[in-house]
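What follows is a single chain, given as structure tokens, in the form predicted alone.
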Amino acid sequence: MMESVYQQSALRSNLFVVWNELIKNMKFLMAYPIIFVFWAVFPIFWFIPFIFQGQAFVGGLQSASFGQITGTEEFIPFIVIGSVLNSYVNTLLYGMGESIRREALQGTLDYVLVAPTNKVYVLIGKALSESLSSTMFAASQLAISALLFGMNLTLGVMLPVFLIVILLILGLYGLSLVLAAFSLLYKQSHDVSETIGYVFYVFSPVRYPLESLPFWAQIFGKIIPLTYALIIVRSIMLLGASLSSLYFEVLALLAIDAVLIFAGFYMFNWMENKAKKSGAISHY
């Protein structure tokens, strides 16, 4: 009995944590609205220039070639779930591999690390924050590309898309714990986090089908999560698949999440006890 209330106590003590490290990110991001115009808007002009290359190199919009290799000639909503989703791995990877840093420079990290809580809780509220304004940013890209080419938006193809893009997030999650440890031991991961993010959109199907890559490349693009989000959730709005039919691919995804979980989550631990031993803390 007293460890069921113990266990009920550290959980909502853990809960709590995570609500206020939410809280409190968001209240840094809604003190400069102007990001909200920005990345609800800018990202609209990173796939204009491929409208552009359609036009120069296939005369329109349709690609029979393409079509093909995908199984839907319009390129260009393939290309903007792409960058839709890549989203994602940006905020994510760069938020949570820079909190730790961000944290020092407003000269907050002792506090955080001498906090009698685990510090993963404070990183996954920090992560909850990047993912609710991605997903902000997101819905109106998405809204905006309805309007120009015309995407179906309707409730029975989002609510498996937004499952999707839960299944993506948590996977992320881990990774991004590996990062946030990186930079608790040597100050930052902006070089690792970018270098990641490169990885991710050269080998995952941001901009063009998986199939183009070079089989070697194709071999290591199906161990990256977002490859696998960025097939089902294309194969169900473009393609009119339901989510039962992409099974494996699920399937696929669930068992990345797992592995970067745990990894995320071991990889912080051993990092934060051996900064701690080290004395690499005091050198913020």
Contents of the next structure:
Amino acid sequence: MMESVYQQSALRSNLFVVWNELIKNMKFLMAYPIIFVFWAVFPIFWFIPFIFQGQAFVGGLQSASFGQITGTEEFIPFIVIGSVLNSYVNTLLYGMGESIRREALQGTLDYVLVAPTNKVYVLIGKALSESLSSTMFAASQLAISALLFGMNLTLGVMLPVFLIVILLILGLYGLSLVLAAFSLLYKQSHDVSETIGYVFYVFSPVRYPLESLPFWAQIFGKIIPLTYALIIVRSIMLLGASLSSLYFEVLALLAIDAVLIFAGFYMFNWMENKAKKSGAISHY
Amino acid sequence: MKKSNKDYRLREVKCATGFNWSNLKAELRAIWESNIKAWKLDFAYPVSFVRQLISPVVFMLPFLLYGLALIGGRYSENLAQLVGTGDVVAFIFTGYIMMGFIGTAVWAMGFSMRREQWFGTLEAIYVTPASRLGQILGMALHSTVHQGIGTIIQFIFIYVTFGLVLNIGGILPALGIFALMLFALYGFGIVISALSLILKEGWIVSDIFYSIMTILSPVAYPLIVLPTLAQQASAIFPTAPALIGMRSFLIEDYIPEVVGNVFLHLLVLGAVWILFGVFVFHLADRYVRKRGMLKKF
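Please supply the corresponding structure for the form predicted together with its partner chain (the preceding block corresponds to the form predicted alone).
The complete assembly is shown below, putting the previous chain first.
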């Protein structure tokens, strides 16, 4: 009886930690409304040059050569989807890695680490807030793009897409945990985040189909979760494919997620112990 | 033994003032030292240094691979109809080399003051008997050389991977246009650094300006595909006339989409942007000092 009450109370405490971490991070975000508006709107400007480039090179909004590789001749929706999903990489990868660093800069990291709670729940709270803000930004960008370029956003299309976005976020959580672990011990995880961001940008089909890359680069691209997320989402939104017909890509994404999350938690626990032993936590 | 007042007197340092040769020499020395400091900081973070050197290649690749996927080769009939040349690799490369230098003005120069604030050295720089613009110009010198190295790496990569056909005889005049463009971009960078003194979240301003300049510059497409208003707006930034001028010299058969004297256009833009930049910087400088904003984050 006592044990059950204790377990319930422990669960409630952990959920309390997650919830409050989420609220704290959302308050930080809302404290800078201009940053919120920037991420919700401005990434659209980053892909507009690709639309003008397409018009200049093919003289219209459709390309037969592009259709032969991707299955769709319309390059604008292809670019829009790539950019919106890539924005998750930008916010989650940099956001999570930097969130631990931010605690150190604000002078609160020591308190967070000595609090009588499992740090995993603190990280889950941080991850949830990053996912929530990323989804708000992505939804805004997608809605504006749909208005400007006329894309199909029915509920039947968006539900499976939402599921895939969750799977992408899970994989990025794993990577972010590795980055958070790095910033605990080595402080400047920014360079590692940037480098991973570059790898995702070049080896995933964000702006161009995977087939445009050399064979060795295509193989490398296939171990990146963003690659599968982009292939699945574009197949659903642009080619009208069902989720069941894409089971191989979904399974591959799930497998990559599992590996990344396991590696992330393992690395974080290992680095946290190492940082505590070396006394590097309060270093900048 | 008691010391006299003379012994306690601070060491006097004579500073050159006014518009004369020794003052100019001192200011040039300050610019040089600011440049050296930036290089030392770069070498202190080797991973970051290498990453920044390869970033021009990383960010150009999507434009190239996307362009090749769109037309199924490297020759675009439509581009040839618009500007006389259909070689998309040469077109994108000659356009994209400019992008890094836009970044030089907007990010490196624009953020030079903000960076000093983060390091906690801005106030020390403010009380030194040297022009505050020297700090920004030192950063401009450093980032121009840094970006130049990145562009050489970019050129080697493109030459080895795709092969590049450029008009060798046009390199010298193209470099002349490039130098004129840099002056105007420096003026623009000074404006951004003034804004970053006032607006503490100045990175948003930098990003907005960077994105707008990217769209208004004919980097991966000719100006003709832009709406008329955007085409007219592009004339106030130096990158559009510079790109058109450089391509005229570097790419065989290229037909400039805007006819006019590129050299004169860039000379006027350079003078206007530098004067405007210095004026805005002085206003911002006085504003932040009067309000005690130097220490605020």
